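Read the single chain below, which is given as structure tokens and is the form predicted on its own.
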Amino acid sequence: MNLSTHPLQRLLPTSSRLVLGCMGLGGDWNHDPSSETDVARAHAAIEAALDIGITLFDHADIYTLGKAESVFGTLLRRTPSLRERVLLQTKCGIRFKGFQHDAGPKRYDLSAAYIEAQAEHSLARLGTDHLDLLLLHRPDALMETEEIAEAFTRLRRSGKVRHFGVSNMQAGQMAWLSRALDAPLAVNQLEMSLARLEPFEAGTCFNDPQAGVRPGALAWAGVMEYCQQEGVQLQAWGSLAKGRYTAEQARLPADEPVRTLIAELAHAHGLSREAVMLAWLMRHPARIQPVIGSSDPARIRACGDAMKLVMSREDWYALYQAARGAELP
């Protein structure tokens, strides 16, 4: 299996197989202003993963409420060259109160008025002529399909934004957005890691009463399939599970399995434990590309070895088990 390819390269050929989430940059989710040291931060944690090859770096418009990107744009302002260096990838669609004056409620708004609005308060934030990839958020339950086709037409023929996707969508979300626009989607971005395995369920137990055990499962029938079959880029976020199985001890019993299994295949492989929960999602036929959601330096670096395991089924199969704490059907 080769690791070093996955769908999105062939839209991106510069796209990492990891990808830095930067959800955590940028300072407190407040409105105080960010600071030279949360700038220093973001620095440190992009330098980070530039050392170990990652060039796909995660925004989202919400982020610590714009100051995520704004920090970003920031360093890319005083360092001009590092644009060529990295590609960009944010997400809008979500909206709640005291987020850019709204006095709504949390809401999803997938209208071509707000994508576009979003996507050029993105590109200011960040300091940058285009997106590399623009992402919606969270699917909307009053979303017209024909509207965003148009404003992704809009955005693309201005330059603004190269690539389009999604973000927890279903495969039949996409395939009913998909019919109405003029280019493939090209990614599509959901919670999966040892944590959180219901698409992984949905393939596995769909007709066994082990199905019910995990509640929601079945939603995610078919995505991990549908983005395989059309070319979609799956992106892991929450993959390392806030550290949940990569810590010295279980922070809870039910945990203690797992985070044995993975601290083992570790030292047999001379890795450590982020880069052996990366190489699992990795494993997968569908080539998934996990996001990193940490700003730690040294726990970035942790995870630049995941592409060095090519992870055997038993294995494989041993990890996922002890995550879903019962054998499979």
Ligand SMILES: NC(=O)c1ccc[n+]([C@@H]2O[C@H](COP(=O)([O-])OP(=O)(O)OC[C@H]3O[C@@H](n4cnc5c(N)ncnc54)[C@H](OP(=O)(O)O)[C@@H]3O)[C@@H](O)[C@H]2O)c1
Contents of the next structure:
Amino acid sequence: MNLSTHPLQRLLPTSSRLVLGCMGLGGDWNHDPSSETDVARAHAAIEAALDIGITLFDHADIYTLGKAESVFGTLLRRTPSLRERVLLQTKCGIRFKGFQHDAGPKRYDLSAAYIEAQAEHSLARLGTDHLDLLLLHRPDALMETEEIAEAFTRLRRSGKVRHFGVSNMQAGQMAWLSRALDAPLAVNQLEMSLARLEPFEAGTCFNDPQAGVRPGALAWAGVMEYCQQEGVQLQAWGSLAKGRYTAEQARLPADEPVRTLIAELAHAHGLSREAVMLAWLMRHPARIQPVIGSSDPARIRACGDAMKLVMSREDWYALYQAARGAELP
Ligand SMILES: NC(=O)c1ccc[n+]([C@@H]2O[C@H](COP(=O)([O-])OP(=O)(O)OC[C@H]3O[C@@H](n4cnc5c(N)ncnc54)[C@H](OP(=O)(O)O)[C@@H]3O)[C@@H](O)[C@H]2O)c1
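Now that you have shown the form predicted on its own, what about the form predicted in complex with the ligand?
Full assembly next; the chain just shown is listed first.
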């Protein structure tokens, strides 16, 4: 198994297998301006990511209320050659009170006007003339696929966005949206990890009432298969499970079996525990791209080890079963 190949490379050949999630950059989720310390922290995180071969950086308009994109933009303005070394992905569609002077309730907005306005805001904050990928952050109950298609077409024709994708969408929603589009969806970004097993459970345990499948898992049915069939890149957010299985101190006694197995595998292979977490995702034949949300340069570097481990079927299932907390049916 060649760990570096993945579907997105067909569209963006320089795309890396790991993605740096930028949600932690720029400071806190408030209206205080980013400081030079925040810029320096972002710089250190980006340098660590580049050092381990990461080229794809994941943003959203809302991250730290726009400051994540802005600090990244500050660094791009200071070192313009950096833009040629990175691929920029951002997302839009979530609105809430206080974000960009919004006064309304929390809501999703995939209207053409909002998608196009947010693309412009992201371009301005990032200080770039194009986004490599723009994702719809969450499905909008009021979305109209023809309208989304029109927005995508205008953004692509103007050269402002190269490719489009979605996040947190079911297979049926992707198929429905795709019928209206004039180009295939490039990405679906879902929460997937040893702490979020639903996409795996939906395919393996669906027909056994005794299997202990998590409530709601069946809503994920078919999404992994759909993405593989259509060549859509699956990206995993929350891929480190926020350190639940890798932090020095256990947070929940029930996590011990997974924590122990991860530590044992890391020791056996001479790799970091983060690498084992990510290698579990990367072993799936969908060639999942883990999005790592760390801003800590040492932890980002530790994630780079993931490319060194092709997990055996036995180890993959041992971790899956330990994380389920119950034997497979
Ligand atoms: N599409 C969506 O709806 C969606 C939703 C959420 C996030 N995302 C994207 O996915 C990325 C990752 O998501 P995420 O941040 O939720 O998940 P994550 O990568 O699982 O977790 C990252 C967080 O966990 C902490 N962490 C990781 N390992 C740790 C350890 N061993 N000890 C202590 N802390 C540890 C990190 O702290 P340090 O910084 O100190 O390492 C960071 O705060 C985000 O940056 C964003 O780009 C997308």
